[in-house]
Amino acid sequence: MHAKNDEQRLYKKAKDLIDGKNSAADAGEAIDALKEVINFADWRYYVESDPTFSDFEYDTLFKQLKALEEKNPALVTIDSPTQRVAKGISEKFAPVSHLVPMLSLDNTYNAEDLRDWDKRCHDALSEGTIEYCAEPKYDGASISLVYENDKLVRGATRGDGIMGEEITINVRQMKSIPLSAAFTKYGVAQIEIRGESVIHKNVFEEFNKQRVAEGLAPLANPRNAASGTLRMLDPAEVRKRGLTAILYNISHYTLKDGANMPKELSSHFNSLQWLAQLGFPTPVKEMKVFKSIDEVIAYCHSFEAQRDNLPFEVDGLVIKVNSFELQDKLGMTSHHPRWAVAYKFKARQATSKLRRVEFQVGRTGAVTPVAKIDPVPIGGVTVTSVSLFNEDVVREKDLRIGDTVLVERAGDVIPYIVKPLTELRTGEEEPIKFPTHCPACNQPLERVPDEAAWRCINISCPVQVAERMIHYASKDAMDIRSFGDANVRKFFDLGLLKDIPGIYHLDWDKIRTLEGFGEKSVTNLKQAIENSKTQSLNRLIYGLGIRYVGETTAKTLASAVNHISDLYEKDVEWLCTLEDVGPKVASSVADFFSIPENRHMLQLLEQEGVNMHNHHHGQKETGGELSGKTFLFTGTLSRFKRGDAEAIAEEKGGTILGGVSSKLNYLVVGEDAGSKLEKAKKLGTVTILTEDEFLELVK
């Protein structure tokens, strides 16, 4: 969109503007300004993941721009970025006629089906070469445009092929889809762009973890998130859902009467490529212009490979001939142009039979449906197990014992149901009865308003407490060795442990007995018990299993005490003054420890011989270069684990943080680092690390 010397331009004008430097003449030269560089500044951000300008900056310019329209509303113009946020609630999409069919694609599925292609597409042209174009087929939902006059007009879904749903105002909250271009400046009147509505993966992951976080059932995959995101009524949730687009295909065009067609629409590369110049998300830096089907063909191989690597979620490849003068000629079928054509990779779907459900227990007492499935092999991994999450997915899905499910599985992601096939219901199928009653202790489970979930409150529940011991040992709590799952459940099944102070006085007579634990076994497992009372007070919070309560809020509350029972009598108030501790947070905290049960096993554990001081109260490191510095680790790290990696941070008088913000000093990227690298970059003022790139600042 921007040559290097323009870029330089805007981003001095943009400087200039925030600092008050604006030398415009009147009004509408100020308002022309400020709306180039926000438009630059969100091509930088939305399409080139590259951002410019810090959150306060962007405001600031945002601000003056609406500020001046507001004063002069005869210079508002559609294509002006405040113009995109909208106000209110549809009650429903008009339908709209396509300026041309949307048609769908034919679908091969291996190299001999592409190699029939080739050779139809080679009879019908009599051409000796063909050059073809390979781009990604995203998983998304399909979207039209159209531009008039430079302007963007309309914003349709794909419908039937031949009618869509009119949805402008929702189209509009994609700030990675430009207002405006300059299409009349090649002679162009009038443009029909086709692409797909697409939600980042790191953008998905953590929008469900929000949604799993308040009790909502997870978005089934990012293709549903983004078909459901277009259609929703509120334009504000589309914005918040963080939809953007890859546009694809260029499908209609008007020129300017006396205007000759532009040299960038003679072909498919072209066309797409003069369409990122000016400004729109497009395929290019993943399209491959080949001249034989042999050279395509290789590239499927060698991409299907690395597909999970790619930002966004796809399914394919879409090979299409690249002259649209020879895409003229072969022309199309009433459902299929017969000039391109999709390459499917192996499929990540499969269907199963629901054999039945098992309810399970968890350490904070929520009773999670478990689907039992006839095996099948989906993505590589045989699933059998596939949680429903909670009862008002089993009740919106209307899941039953006995029905045919489509099992989806994208990436490592954990397999799960997307609906079940009701057309091939018989009629034996049973509905699913969720429990009343604890299934482990036979209590009555209970239903926290505003939440999914049904809990057993009994703190004496079985499986409850063998998990939150399970949880007290595991490696990035209490950390004792050798002490996992099946031996923690072993003891307390045989009577041997029936609560977490007594993991300090098993009875090692007996333990000798069992099978498996010989002398050298009992001596081991005897020393990482003693070896876990000195452990940091961050570790014995994270382990007491407080809900809520990761490694990092257990950090926080270690380092704002000297005792651990300094927390006894901290309100919520307080404990919303720390880093990163909110007022969810803060009351799951505030009330685990005005529990007199709890308060007591702390008290036992302290007789064990168990730490409770913050050792460091006060004392961080004054000298090092990371005093006072705040870090964050992102991504897969190769050098070494996180947990060791923050260790090092802070013994260098460093602090860890929970999130990106403007209190953040580094943040630190491993592979697939994600949102957090995103919002760091458009913060601005975060110092971003490489591994090694720390390794040498801790040097």
The other form holds:
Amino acid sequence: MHAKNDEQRLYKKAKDLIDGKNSAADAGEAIDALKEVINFADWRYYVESDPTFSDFEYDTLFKQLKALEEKNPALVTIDSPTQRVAKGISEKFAPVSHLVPMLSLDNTYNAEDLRDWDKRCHDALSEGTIEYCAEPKYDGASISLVYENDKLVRGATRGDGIMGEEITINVRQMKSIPLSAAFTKYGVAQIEIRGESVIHKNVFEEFNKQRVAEGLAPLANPRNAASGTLRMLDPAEVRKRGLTAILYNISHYTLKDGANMPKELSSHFNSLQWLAQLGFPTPVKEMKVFKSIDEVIAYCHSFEAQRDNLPFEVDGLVIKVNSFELQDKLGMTSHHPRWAVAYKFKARQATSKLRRVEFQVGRTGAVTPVAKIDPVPIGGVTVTSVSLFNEDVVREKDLRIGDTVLVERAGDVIPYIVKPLTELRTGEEEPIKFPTHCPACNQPLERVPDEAAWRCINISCPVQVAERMIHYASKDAMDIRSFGDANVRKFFDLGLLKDIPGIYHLDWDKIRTLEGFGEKSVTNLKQAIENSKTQSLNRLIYGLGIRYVGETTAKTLASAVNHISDLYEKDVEWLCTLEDVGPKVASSVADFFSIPENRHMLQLLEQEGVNMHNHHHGQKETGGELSGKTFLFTGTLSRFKRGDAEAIAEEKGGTILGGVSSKLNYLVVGEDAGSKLEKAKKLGTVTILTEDEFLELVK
Ligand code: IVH
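Could you switch over to the form predicted in complex with 2-(butylsulfanyl)adenosine, since the one displayed so far is the form predicted alone?
What follows is the entire complex, opening with the chain shown before.
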């Protein structure tokens, strides 16, 4: 379907339809044409991550299809792109039996294991050369898809391998999965395809940031996020989380009467190439064929070194005998196929002893339990401290002092304790006792009913004060270089710094007498502090460390006012009218600005010369090509990190807004853009750009 010339044909066809040129003889033909081009657009966007149509164009096509289908309900088919509906909540998922058991894989961990497996294959087959295919082992949750007469009829989880759960409705939310594919053209009547549902690492990180900000424990790894999402009862939520899948195995198929087996089904490599051609997301770009196990081993080593470069978490490679005929000859055990083996990358897990738990007070007063463990190397770093997040996590895992614990550090994800190894308990382990009073200021702690954290509510608690200053100076806030954790704490402990305004009148003569503060570092620090005075208002607001106000909300707030004092009188109701500001955020903001001490602090900062104005409000500095233009990024960006994209726009003179309003010029949309996109379209004055179009603009 997607040979170059076919892509050109589909592209042209789509453009014609967008322009209202429709050569169809009747509604049925018109509907078919629209379905074909929308599927093509989805494929470019979700499978190839290389969109060809703007959102506006896509929506035009989609609306045309919807309108035609509404007029001709009899022509609506189950595989229409309009039928990926996410309405209603599933009660629970029905059990289904797999067409063939969903087996697991045998694991290997080193070259020797691989050679043993290679030898077993050779012994069983007496072939001269055996071709092996190697592809990534994705760390997600396995799924099974069944197509009958070209239509997706069922999606299921693995379950126990024999019985799974029917999750067709959730699978239909993954736009990377075709609702129909031309199998019958190849004589295939029914086919079961297996693969892994996965979540982008960056989506996962965003998701966890959100959870932590809400006082919840982050999910341990993208795998947990994927398997949890797959089984969510609300399909709309599945769509929102941007779950996708990679298909890596044809487990079963039946041919139409009289049909011959197509040559595409002669080997693993060919079959995946074929699936890719039919529009499925597959590992073909990362897949390689080798003629000897030595080549496979070399590939395993080189691939392992690059495991973090893929957008999905990968925990190994899967090596498969390429020829289906040889696969059949090798057969399977009750647990795993003999023709495939997983080569697992070095575990980012290790065991250690939990020695004690420290309770750290954060900037917002939340008291976080942190496990101190015997130093243990995991994935190239030595881990000694592991956050336990909150009391609920500790209770749920039933952790005790003295436990041997399993610690994991997946990719860039922070280390966490998977579980205690209860079988190794001696009976001398002790329960973890939670403090009733703040470890820093000894005030009684409180637990807000719907929150997991215990909090110290003393706003002058010294640790909170220090943490707030560290946050104020941090990179994403006022970005005062060389004024990191260590220096702030040092000055604070020495009494040289008491509060945020104090940053601007440090006693430099005293500081010069400190060890490590030569003339050069003093000059640098002074300069960095001076520079922070001209930071944008959104950075200042973010730097204040108001609860629930992250960078995005800070931008929203900044762009809504001319001067920070404009926020003093705003009530919850007004704040709730801002993009993405809900009652919880709004009341936190209103509380902050109603406290006289906070206003006083801002007054002192202004006297020190810190910028309190939203300069982008009207009087924008000129110079950049995009000077005066306003931007907002939404959805999951695949080309770059949001922060980097914003930096590019700002570098060119653009301004980042916090929400969609009539002031917005450009909305750049990534995957799964939601309410902002809707709002921008409604306004009609906003130019909507794909990531590519944005790059084109700033080039
Ligand atoms: S093939 C009959 N290929 O790993 C063989 N599995 O640890 C079926 N997995 O249950 C598996 N990436 O969920 C295969 N490229 C890949 C894979 C893969 C991830 C998962 C799969 C399997 C598990 C076994």
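Heads up, when I say rigid core I mean the largest set of C-alphas that superpose within 1.5 Å between the two forms. On a predicted model such as this, the values are computed, not experimentally measured, just so you know. Numbering follows the first chain given and starts at 1.
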_Following rigid core alignment, is the displacement of the Glu423 C-alpha between the two forms equal to or greater than 2 angstroms?_
yes
